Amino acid sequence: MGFLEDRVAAEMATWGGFKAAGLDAKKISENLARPPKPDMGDLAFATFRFAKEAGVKPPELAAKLIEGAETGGMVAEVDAAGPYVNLHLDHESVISDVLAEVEKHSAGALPQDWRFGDSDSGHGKTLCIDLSSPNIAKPLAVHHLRSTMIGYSIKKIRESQGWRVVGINHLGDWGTGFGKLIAGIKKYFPDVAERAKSDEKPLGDMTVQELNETYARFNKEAKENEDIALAGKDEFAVLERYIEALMDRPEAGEGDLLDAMAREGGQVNFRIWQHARDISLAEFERMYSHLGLSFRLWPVIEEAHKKLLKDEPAAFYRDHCIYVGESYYVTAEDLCRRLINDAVESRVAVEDEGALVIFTHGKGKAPLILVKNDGATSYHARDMAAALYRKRHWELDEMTYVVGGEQKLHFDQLFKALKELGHDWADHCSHTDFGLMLFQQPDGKWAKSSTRKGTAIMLEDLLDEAIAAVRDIIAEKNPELAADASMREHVAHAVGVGAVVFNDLKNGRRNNVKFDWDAVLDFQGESGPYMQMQYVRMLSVTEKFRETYGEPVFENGDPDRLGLDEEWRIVQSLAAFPDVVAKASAEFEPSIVARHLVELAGLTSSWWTATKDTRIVGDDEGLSLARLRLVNAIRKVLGRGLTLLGMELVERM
């Protein structure tokens, strides 16, 4: 439980009838919880387990644990309802230690500097997280989305309850497509191919988009024609054998093995995929900048994140996610070679078909693969591979995947494949999946895009309709804020981008998402322009405090002066902040976080409708200053939740 729940259990843990149950100030928080309706109380403890225990009816232990009960600190009164003891707060003492508990941990003026809600109980653990993991060779489509955010805010909401977490992009190139893009590289750019014998960047100034469309073409080609699809495999089963020679080479640019291989055109189809693999990288860098977002190529090579690597890792981490393809484990760390000898030795794996597969579910179903008939690795093997250097490097305590619910089958295998070969920390291994994103079809009908039937909908597309269409907002609702382009640009992007991320972090992740501009862009509704709107306007109440009675002492407000029930009932709201961000650590959802900003900026609402005639700045100085308080307190738990969800705060709207 929160804050709140841990020091109103410390009072009832010293009353006698609780003293002579053995009820510890522990057990009474983690058995605290908000009556359903507020007449009953303001928190209520149920004794329905402990009953059980001491072998009581709960309504008779009920009575007995309010037996010469001491109120008067933060418990104003309790009853026995029932098998339930109802706790009725003393309001103005509540209110004081959570406006304090809030200013105590975002005393900073800046949002980077508010802490309240964090907490240390993950010091010491490290989490990796595996997120939005596109194939190279495509452009970032709108359902690399969820994965990528999703993520992201998992990410920085574990970081604020003290873990370290290492987000990890497993970058998708590796694998028998990439013989067929090379394949169809060579088929329709033959210019390419022949560069490659000298050149390291063959593919000249070709686009991501490109490399995309000629891997559609030469696999609808392959669909059609063996010849054309056995191309493929042969160029892929080239590039591997090339880098196992690599790998094997006693000295750089020594060995027969490696000059026979590059005679074969494995030096060729290495550069094309190099050259490739960069052109997506650089895409990819774009994408994320735009998305608020950081990742640097591991091996870290760069001076400077180097230097901060080795430095401040605490730091590195916090600030960066990395990249690391499936090719490292083939390429640079041998550990798919070393996985597939140890599946065989300890007869894990068996030959069928001519494939080596691991029968985790039985014969009867489909088996995990590791290398497939024609003696090329597959995904699964690399993906196991990508395991066993994560828990070894990092020391991991825990690792989740975040990818789309249609991959259950694939990550049960996975950790079920990795107990078989004795490693029983997969058990702390899980797959965090999430729902499809929708859009709606000419037909009314909602369906997910498709690279494969040509609906998809590009990331960059969709962000830059929803920045431009907040640019036109701008235009229409503040001119004084259109005519500056800078901030103009600043805030249409913060907004646009943060109004498509929120639509998608307040639905619980398991859920399909409806993507409906309408809903998205709404400034009145349950939105990110919503959110970043009611944040924007606590900054306005300052700024008219300040213009009205000078710079505000917020701690000189008097919590006494706070009597309404909309009042009380946002400071419930903000006392149960803590314990909302430890329940979404736990249990990798961001909604949680979401849905209770929702929550807090409701009640907002409500009180500034109740406080029209008296405003939140009135003609009362004093009573305007406590308003102001709760108001700073309110943005502060506001714009943390907001930062936790991955997106940017602004001052102006």
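The block above covers the form predicted alone; next, return the form predicted together with the RNA.
Next comes a single chain, given without company.
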């Protein structure tokens, strides 16, 4: 288990009883657990499974194991309680150890220097993580938050374990939907098409919202009218052919496809599509920066970042994720067509009902469709091409897709198809699925968000509401801070966004989330603001100490002065942190970190609020310093944990 258990186990392994039973430190450590009640001991070793192996009764084994136990090190006392070997640790020495360990890894004033809980278990390995992946020409709605923040947090957690993590935003920027968008734009805004003949930004100052409305309006008409629907398909075909012609592929045809008329029509569509994408990215950028993420468009990296990418790729991938639109695999490298040719040649893909498919789950079950019966590539094909590109370009060791659970089948098919094509590394690909965000409908039922029905809540609105709510509370509770407008806004932003983020990450990702304004904006209890508040209060306490006794020298804080049960429990919680992060990393589950922080913050708050005697800064300087030393360690672990969740720390609130 954790380093505390490891150290205790190492000590126990030298005892005669354990030696005789053939139990080494590893086995011991793996079987150490916390007893249900503190007075039973700090750690307990359960003998059941070893007793069974040895053919003796558990209580007998427990009694034998403690024969010749040498206490006096970390273990102060040991006793056999029925089938358990209960261990009472020497608290002073453990506290001293844990504090030293935290301090060793958390030197420095800046949160990014606090590395307690980090490990190098992933050193030299690369993880590609597919996150966020919105469709262009649609605004970011609340449900996009899940993939984005779960993915972002996993990225940070994996990085803390030594991995290189490439965050990839697989933009939905290709498919027949864009034919509909183009057709809609031409239909309702005739001058745009005219402008596109000469202007590279034909959409003027149209917003994402307007693009989305145009699409929705056209889509509605297309559902009622076959001809209109076909017009949408045609526009996409024109776009796709233009792209193919641009790539100068022989099979695109020499004569008719490249004739002036088609070329011009294609160029118009291309320009509309490209401008729609630029407009979308500009808006996404605003949203992502609120959340603390930065994306660069791949592979068109601007000069400044190109240099960083070349000189310090590690720093580039740490500080930025990348956009790689689906269109990239079609337009730039022809990866889709190559993949399809490969699948056909190897006979993995077969023709069925006019489409080219791979029967990943056997005949009769839903196949993976590579090419649709109208000749257009499907998103499956583009996802496969994307996987191959990522594998080749980043030499990844692992890849995961942070995508809603409703796409489970798609990813099952994807991984199986890759294996059938001989790509065994697909075994290291996974789907980090998460539950749906549900919204209450007018009829009271809960359902997926729908832009069409107007039940979708825009991410920006949610963040704005949360920030405004925090701003109000600051005005009410901290007038001094409220008076400083720029500081107030900075804090309101960090705490408001943090509230939304923490609310999303605190529970297991597979749970469906019933979106509830009251719950998101409730800043009591297990909430982001509560976490931020504990952090801020620890800074206040530190400041108080400074005012009273001057700059604290933590090394002089005497662990022997920390004898309270609450303090011991906090130390145990601190000691467990590295394990918690490792587990969250292995399971792609940020909530494991979030939950642990809730516990740590709660223990801390109970500790120093309990009585007047537990105030940190009191009359006894030595006691105050010892306690402050613990506060300092807690603050750094809490700060590190919140950072791993993608939250920003504040110093006042």
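Positions refer to the first chain, counted from 1. Think of the rigid core as the biggest set of C-alphas that the two forms share within 1.5 Å after superposition. Everything quoted here is computed from the prediction, not taken from an experiment.
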If we fit on the core, is the Cα of Asn86 displaced 2 Å or more between the two forms? yes
Tell me whether Trp394 is among the residues that move between the two forms (Cα shift of 2 angstroms or more, core superposed). no
